[in-house]
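One chain follows as structure tokens, the form predicted on its own.
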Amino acid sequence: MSRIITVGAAQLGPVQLSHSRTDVVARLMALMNQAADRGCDLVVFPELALTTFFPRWFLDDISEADHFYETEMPSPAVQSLFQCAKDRSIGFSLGYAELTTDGHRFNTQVLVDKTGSVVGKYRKVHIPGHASNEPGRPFQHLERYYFEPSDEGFGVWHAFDAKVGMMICNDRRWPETYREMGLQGVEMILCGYNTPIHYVPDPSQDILQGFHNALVMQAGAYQNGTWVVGVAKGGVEEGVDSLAQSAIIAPSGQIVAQTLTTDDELIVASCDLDWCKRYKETLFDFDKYRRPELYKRHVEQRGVKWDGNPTVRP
């Protein structure tokens, strides 16, 4: 018998400075109502969904910023998102700012299952962006000011009859980081992204953002068999066009739902657990095929290295 989770992609579009949480709260819900209306046990919704995407701006004391963190999960501002995925007995992954209680930032995922209780949270690993102020951009890109990078890595749990893991954004572009949590036999893997369109380093690559978004991820549910779903917020949000094109992709690396729009919109697909195996015990047998007496620049190494040309043995 086949082991299928309804999963809902809840793709936001912008939320401005102007909102509050009660506004993006109230959208949540909206979306998390359509997907229980569609039969799905878990609505994901993206990186970041309570506030606006702060790290555009910086603040030379950085507590001024603490109003776009959450210091519990539930907080009160989103309790009532928690009551509804009770009452409609539907789990859900949510990204958001945590500051903790010893003062530490990070960007942060949970997974909430039927009953409304947290069973996961995974603290984003790969931080992109700058740590200081350039004056000189149209707009920042402050994340590596705003938070810390996790060092707890890349936990799968088990969830919805399955091995679920997370990722936030970036991490989306790292092998590494599928294959950690491939490594686990992990079935579905939930990312929520904020992914300006315009990037200022390199704008030769802004016409590429919506074809890199796919191509990583298609390769990491293929590479890894498992479903991947990449959630964004996107649209013009405080004047920063940003990618939408959220999607539920297979084991296969087929993208089976995709976004229309750069609005609030939600995607729906029925994914059959058991299509993992198609690959983990084929392709991707890694018991079988994986050679990590090989791979020791992988985990010793950070930068590019090169030692000159290898040994040509007789």
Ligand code: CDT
Contents of the next structure:
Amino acid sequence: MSRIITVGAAQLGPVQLSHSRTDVVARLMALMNQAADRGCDLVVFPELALTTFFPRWFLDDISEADHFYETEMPSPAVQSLFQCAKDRSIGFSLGYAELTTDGHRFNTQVLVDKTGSVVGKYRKVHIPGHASNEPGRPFQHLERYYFEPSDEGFGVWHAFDAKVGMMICNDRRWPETYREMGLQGVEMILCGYNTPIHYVPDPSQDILQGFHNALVMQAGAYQNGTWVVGVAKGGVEEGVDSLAQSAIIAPSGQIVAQTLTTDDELIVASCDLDWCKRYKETLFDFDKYRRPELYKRHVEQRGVKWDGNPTVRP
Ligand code: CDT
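Got the form predicted on its own; could you also share the form predicted together with the ligand?
The complete assembly is shown below, putting the previous chain first.
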């Protein structure tokens, strides 16, 4: 019998600074109920879904940003989501800013099952942007100030009768992210994102944001034989236009559903997990075809190094 997860990608439109947690959670609840009405087993929300994307502003005293973070999960603000999971038997994945009891700050995504229990928690590994104020920019991308990179790596959890992994926004651009999970047999990767369309260090990339978003997630899905669910917080948030184009991608690399708007919007796909095998057991049979003995640079080296021309064999 085939294993099918019906998954909803619950894209959010902008969350402005003036929007309260209560406003946002009401929008999440509406999307979650729609997802339940449409038979979803699981609904995926974006990165830092509960607030505006606050790393676009510098605050001298980081503790002034504490109110953007959750100090526990479930936090009081999201109790209704956990209750809805239980009442309607639907799981969810939610991105939020996490402030730990010992003062660490992470960009985090949680996976909750159909009973409302936390199954897994992922903390963002690849933290983009910059760590100090750069007032010359039209807006900041201070993730490296507000979040520390996780050293926990990429987990894969057994949930929804599947192997489920998570990644957050910039992680999706790195092939290592998918491969780490691919090597654990991942069947569905859940990814929330906030991607400003204007890339300040190289504006020639602006027009390519949608292309790059699809390119990396489609490649990651195909090369690892996994479903990928990419979910945006898009639209114009505090004057910054962000990419929408949330998508559900099959292990073939094909996009099976994509949002049409830059607002709150749910897309749904029934994902046959056994499709993963078509790729994992053929062209991407890792055990048969990978050559890890030749990939040492992947783990031993961070930046680019070149030792000169390799020896030419006679
Ligand atoms: N949230 C996030 O990771 N956004 C980045 C923007 C990169 S530009 C600083 C992304 O990769 O989409």
